[in-house]
Amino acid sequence: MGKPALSVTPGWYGANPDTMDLKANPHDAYRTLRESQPVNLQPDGQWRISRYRDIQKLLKHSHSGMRHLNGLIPRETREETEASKFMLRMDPPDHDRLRGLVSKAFTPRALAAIRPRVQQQLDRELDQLASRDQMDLVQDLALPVPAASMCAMLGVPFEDRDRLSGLVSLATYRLAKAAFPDLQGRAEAAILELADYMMNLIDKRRASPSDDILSALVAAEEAGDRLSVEELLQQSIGLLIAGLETTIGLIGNGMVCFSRYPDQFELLRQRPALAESAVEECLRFEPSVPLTVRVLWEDTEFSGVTIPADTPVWAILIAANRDPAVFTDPDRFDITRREAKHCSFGGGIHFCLGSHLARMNAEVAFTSMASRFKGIEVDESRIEWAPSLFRIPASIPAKLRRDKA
């Protein structure tokens, strides 16, 4: 006989967004809501799911999607979602032609290519570093990688990252208006400083193309039919939210679990081939973005729990990558674990075009953070939080200690 049915009775269970601290330490909170409600009706209504064979099914084998069946996105009026044409927000077949136009740059060709760049960037960065036993892991390393492959990719020069991250952090609580009434003024006034930023670059790129993504955006707008104006600024912006952003939590977060866990430090200082497996452990133990959402368009069922049409799905991606069903021992951060993939790129067709690209500017932070020290200690009582949706440090002071001469 299979496992009964769960019964569904509405309630935070421990994990009320509105009271839990969701960037520093969400993981026990979560832990207890997957272990009693894993298929959870909220008090306000809204479904959400935190085993990792549910949050599986809804990704890449439900029929769904980020829009309700009328073409709505959740919580948003018809001339919001109208407006809104970045390709992670669309359905097909309007999704499958932007990212087909977009996906050129994140081919591992495309990313070859650039990393000499970033490394060259980040190497300058830490060489100020050399008489000092103190950094700010976010300003000298989190930020400065992504914002160098920004630059190599968008064009954008490098020392506006500190105002653009600013920019993208506030734009990010667009993506949750109903939670976040009182951000929304910021947020719209973020995107208006966005866009004019943006149009400036495309302009310039009008006038003399290079060999950057957003010439290729902009050559495809003028062809007529691939690419709208407001396509082109649309994925511009989101390709900076999505490139700069998260990239900044999955090296700051990640670099913060190397102070927790010296031995793994060591453990990639001695062996640097770990890079590829380090970075996957961090994804999975630490991510940048905990959770997503999809609409479903058809009633769908989720550990004997069935979910009706039209209704969005909160995926808790963070509480899925510490199930016990599927890795062993979670709790425990391994650079050598081999084990199933974890949820943080999500999955399906919206699985996040700039995995890749994610991957590459960590491995860089973390091997040439493990080849110049011996050691990163964080005081996680002075690690501040930058005002976005997602897990992103603003500011994580740390000491360093280096092999003696």
Ligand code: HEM
Given for the second form:
Amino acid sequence: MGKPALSVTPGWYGANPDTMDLKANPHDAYRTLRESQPVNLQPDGQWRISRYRDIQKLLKHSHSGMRHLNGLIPRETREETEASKFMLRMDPPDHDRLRGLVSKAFTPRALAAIRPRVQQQLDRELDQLASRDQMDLVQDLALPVPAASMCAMLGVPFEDRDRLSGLVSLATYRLAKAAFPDLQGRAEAAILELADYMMNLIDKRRASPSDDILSALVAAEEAGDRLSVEELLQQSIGLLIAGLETTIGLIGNGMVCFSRYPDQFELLRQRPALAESAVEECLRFEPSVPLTVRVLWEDTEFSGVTIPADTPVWAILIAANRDPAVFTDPDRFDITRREAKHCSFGGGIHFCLGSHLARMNAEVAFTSMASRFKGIEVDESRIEWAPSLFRIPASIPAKLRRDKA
Ligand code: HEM
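Switch from the form predicted alone, shown above, to the form predicted in complex with this ligand and output its structure.
Full assembly next; the chain just shown is listed first.
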């Protein structure tokens, strides 16, 4: 006899985003949810799933997309849907055309050219700490690293990084209109300001192209009808939104792990070759993007429960990353872990296009810290969180320990 099918009883199961602390400690609540109701109908009528295998099925092997069967984005009007052209909100064939064009600009050569520039910028930042025994892991590390790479890729002036990251953080709330109705005004204003900013840059690239991604996208737009101005604008803003904050979260949340588990930081100091798997473990353990979504295009079964067609389903990536059916001792932070892939970059045709860039940024950040410092001690009571939909720290005060006193 197989396992009995789950019975669905609507409820929050300890994981109500409105009442729990989703930023500092979401894990207990999501464990309760995954264990007691892995296929969950929320009291507000939305569905979510939290087991690893169910999430892999949804993202990679189900007949689903970002829009309803009538072409509308969930909870958006026809007007809003038509205005929305970032690839993550599109289905094929438009999605594939846009992703194809943007990924052409994201070549391994472009990424390789960025790494030394990121390292150089970070060295400059860290050199300034030479006589200090304290730092802010966000302002002095987690922000400058992706800001340097995004600025290099899009050709954005590095001095604009604080302004841009503030705008990007507010803009993420556009993705969750229902959950944060009172923030929509500020989110819209942030998007408009970002659009203005990017349009200005696009005009400059048109006048004098350079070797950045934005110039490559402008060339694609000029080459014909494959990329319209509006699509170009939305892909560039989308890249900023998708790439800046998320990576600040990866580096910041990762450094908190290294403070909490100093033996793992010491291991990285002793064996810098572990940087790659250390980044994967940080992605698994404290992901900056806790969830993603798909609309089912046909009735689909998860762990014995069938969710009807045309329903949006939230994939709780952060819960799947600690599913004991897949990860041994999942609440242990272990940078030597070589098990199944985490879910933090999503999956299927929308799998994060910037995953290599994000990994490269985090490797540069972690190895630079491990080569300069003996240890770091975060004062967790003073961590501040950015006003973001995602888990992005705004400030992480930390004490530094050096080899020589
Ligand atoms: C740690 C850093 C990052 C995390 C955790 C992250 C996470 C994600 C997730 C969860 C998705 C949705 C996947 C899905 O629904 O299946 C996504 C999509 C995407 N990400 Fe990232 N991301 C990161 C960094 C970046 C960077 C640096 C860039 C580019 C500069 C980027 C560009 C994109 C794009 C373009 C998409 C949409 C892909 C598509 O729809 O085909 N991301 N990312």
